[in-house]
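One chain is shown next in structure tokens, namely the form predicted alone.
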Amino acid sequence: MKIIEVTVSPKGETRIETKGFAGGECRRASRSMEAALGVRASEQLTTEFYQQSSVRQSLKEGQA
């Protein structure tokens, strides 16, 4: 299940967290929300970011 979670602090600071995405898919999925919320102050990549999507893995396995 893919989830995009947006948290707003009492001070108005926002945090976007993606779950269930692999590789750069998380950036593509959250891009429009980030643009709507303003300038990004920081970014913390999760282990999911460094995982390749299962489609790419299947293609590589089939080519070997």
Contents of the next structure:
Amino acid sequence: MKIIEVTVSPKGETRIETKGFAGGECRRASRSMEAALGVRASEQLTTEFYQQSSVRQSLKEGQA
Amino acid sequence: MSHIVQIQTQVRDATAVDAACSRLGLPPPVQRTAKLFSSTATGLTVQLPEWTYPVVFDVATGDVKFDNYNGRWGQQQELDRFLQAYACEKAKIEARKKGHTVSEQTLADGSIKLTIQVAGGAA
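Give me the form predicted in complex with its partner chain now, not the form predicted alone.
Time for the whole complex; same chain goes first.
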């Protein structure tokens, strides 16, 4: 299941977290929400992002 | 999880401002020129509780103008509360535009968490 979690602090600061997306798909999924809410202050790619990217890379290498 | 982004909220949607006022039980926003002690500002004005002068949002640029005299003429907490309500309403509007399902939960620290289930598994 693909989920976008938006958490707004009592000071109005927003954090967007994507779950269940493969590789860079998560960036595309949250981009419109980011643009709608304001300006990006920081971005953090999690372990899962790299794991899913490297799985794809391994698959490509295996096919070659 | 795979990706975390921190956003500095900017008020740029009049519909979401209206929804935030309604959510907090504030009078509806009014587009006008407002007096801010010794100056004036034009935009979408919101009257926060116990604030002497309104907060003026320029939704075209995201600029916010107010004069609360370092808290003497209005508590910062009220503006923060408004920005939180605005961000929640704006996120819900955007999610629903795309056909996503949204659920809302208030956390122990006062944060509000929106869980957006992406329609059809696609963004």
